[in-house]
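The chain that follows stands alone, in the form predicted alone, written as structure tokens.
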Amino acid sequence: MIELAVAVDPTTFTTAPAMTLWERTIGPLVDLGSDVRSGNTVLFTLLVQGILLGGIYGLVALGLTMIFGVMDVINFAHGAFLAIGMYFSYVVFTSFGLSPLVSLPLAFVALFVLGMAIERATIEPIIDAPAQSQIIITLGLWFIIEALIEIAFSPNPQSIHGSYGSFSIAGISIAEGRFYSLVVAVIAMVATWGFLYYTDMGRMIRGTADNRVGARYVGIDVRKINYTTFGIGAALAGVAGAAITMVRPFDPYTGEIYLINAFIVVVLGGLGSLPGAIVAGLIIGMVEVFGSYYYPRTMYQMLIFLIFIATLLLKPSGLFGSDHHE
């Protein structure tokens, strides 16, 4: 969220007249149009901030959409995996003084192993059960992991991002943490795409996503694909969590905030679509940044949900989704 500091002279304070519905809803759009016509430089700053934030949303959604695309499992524990990634980087930073950029590969490996173990213990036994069983299991995992983190670290916010400064490009100030997190997101997305399209395991994962029954007939070990995919999804969440520590303070519940928008990104981009997760992440990042600048308080979240609802009404399969998901 973009926060604006406005200096107010208390000697000139007067009660502001109540804003009309027009001023609250259409007025900010008129202001945006005026800024576009005048070439206001603040638009470039907002554009850069939107790209930086959108990269994080895309990375958070990447693991979520991959698990659904291959396993048809809606993983509500994804936010908890984000939190594990955050606290993993926090422990490495406070214990060894290592930057989250250094702990990112460690977080990926740790969450990959943890994700595979959790899938084998909890998801695999009910993989063919009704969807509500999967929802209950992943919700339970979410609450358990969140409670364990709270017990271990307390509910108080922790911070690493303050150790990063900022730099300027073409007069636009960019926080180092946000820039590094975008670089991490791009690398993770490209690496995931390369893995899926240029490795044997990646091809088997895509084949299983296209047709699970057919994958069994041609000899693909679908159980192995399941726990590998879940492990990769958890690992991507861990990397996203480590990247978020460079951007903002965090607590055991921070994953919930990103999870809500990540679900919107997944649906907007198309369930199971990796390009869709990237493009939709950028869209949601832009809406949040521009919305929080032009609209009061948290009305940007209302805009995000309006886009979400409009997508469901006009194109239920999402921007890049298939109309027929197996």
The other form holds:
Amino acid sequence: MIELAVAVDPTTFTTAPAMTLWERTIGPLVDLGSDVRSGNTVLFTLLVQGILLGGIYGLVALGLTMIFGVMDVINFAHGAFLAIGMYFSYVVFTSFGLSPLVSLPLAFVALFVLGMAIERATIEPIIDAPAQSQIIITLGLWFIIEALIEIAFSPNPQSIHGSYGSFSIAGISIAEGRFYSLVVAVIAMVATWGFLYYTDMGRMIRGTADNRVGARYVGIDVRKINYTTFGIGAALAGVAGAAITMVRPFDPYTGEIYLINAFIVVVLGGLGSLPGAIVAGLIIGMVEVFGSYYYPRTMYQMLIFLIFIATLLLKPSGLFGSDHHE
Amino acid sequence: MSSPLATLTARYHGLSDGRRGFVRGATGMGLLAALPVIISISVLGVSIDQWISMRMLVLTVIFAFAAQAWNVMSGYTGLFSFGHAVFFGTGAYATQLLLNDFGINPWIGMIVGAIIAMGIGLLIGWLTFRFEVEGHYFALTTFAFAELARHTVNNSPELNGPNGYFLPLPNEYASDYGLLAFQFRSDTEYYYVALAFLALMTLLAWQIKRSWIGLYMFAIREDEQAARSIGVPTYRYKMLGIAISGFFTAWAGAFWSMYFSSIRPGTVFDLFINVEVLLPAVIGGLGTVAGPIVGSFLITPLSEVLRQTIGVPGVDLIIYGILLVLIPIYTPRGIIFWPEKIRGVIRRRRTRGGDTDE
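For comparison with the form predicted alone, please write out the form predicted in complex with its partner chain.
Then the entire complex follows, led off by the chain already shown.
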């Protein structure tokens, strides 16, 4: 998914000369060190790519972290909501020729309504049940949505990102689609932040996230908070999905990859924390871009999971999380 | 025995108490043993094996076994694992690797894999329990370990990377097909091996639940703080749970690898292995002995039958998904409690219809 990554043909795997353990683990770090010392310009290119990718990861994690933080639900259907966003903007693009930038607000509204309806029907009845009920239900939603998309659009990859060109700043070539998606991510983050801090509804949502029981006592309609939060979470996933269509080809399962990375971003940043989602998104984006450049094959994913496990063990509340959530 | 623990025993008696439990369990296992015969009986020229194949039954039993192993940890102590693929894959890989590279008999490989998986389980437990990683965080940590294992194997040429292993012919490492080679010519034989695994695991799960070990585990699930305050060594019993669970889940992986003969990190460490291992237990009834078996016999054949009978690919997943949504909403405790629930509904209706007895 990163243009800089060297494509590896799986058939060459066994015939290629085996790399030593050193070449696969420490060697790349040494290479990175010497590139930093010599001021290799590839670092700037990687840095820019990392910021662009990190913005998308932050945006995907934004909705997940809200649902996680406010409702204490792990939403496995988040990747499916992303997929709805992708195919929504794909349909709008192919049938009306409208850019995903135009269909973004539509995707937001559509998924907001859908998210609220799904929450009322499936999550609300078991909101106080043990965690496994929520996991199973959101898994079920994921299967349903993914299968529906597969039936409607076939499992084959679709693509509209080729309709964007690229431009260069200071010698670094930037794909237009990637740039737009970062702009979308920044706008969505600022808007979400503004909503949570400057509107009554936002204040009530934050209050509920802090203390559900207390919120009920002061007269907040917690049910309404639940479905509104879930709706916004789904809507943000829809926006993220629409943004991803500007970046890369997609299929009904693309959401899964982003879902796993979004979980990592959410935990790394601290659940319910917006700045956490942004910073952690950038960190994961950087690790992926730098890791896939310096490390062979998909070893950067191992790095990402090692960071994830270390965070969970050392500071489960995340970089920006407060401890009272536990 | 202090009184909070005594109340707990009373509460979780369920289907696991005493001789009645054993008789029921043995009857159930006997029925399962007769199943290959039952499905082939034809009544008026119609028999069930048109829809239910032996292969389907093998998968059902092996996932019931894995779910039973999962349940001993997650159902009993309440530590929800979403990463049992790490144990499953370890069992599968150890068996195949030892067999392929060293010619070691798969039964020994299975035990070695199980011990390694137990070690991994203890490592995960040691890391997480010490740092008090709980609830959602525990589920995500275990998930991360499973994904880490998948990517590690994928990137290790020593383990054949993404290509995995392919089983050699049985006469290359044993005299011929048979129990010693862990290779059979028919699915029926695999079925009985899987059933033996399941019977062993069920007996073990039942014994654990009946004993003070189970009592301590359920006390941890109910309220860990309270359990610790009345003297339950919670750390030790959580470690015991994850060790047993990891050990036997690796067996399921070993069986899977011998049955399907080829393994890749993308299959045995896959995200959906995590789901398939826990689903029967959660659907059937978390923390019950019969739950994982009943759950597996409901959902595994169902998904297969749906896939075969419905022409449009994907519709089976939709129905499956709808079930996953509906079952927790209407029976959060699991389908094993359906009879009780139905009886409750009938009783209520009867009292409402008749005069006011109560």
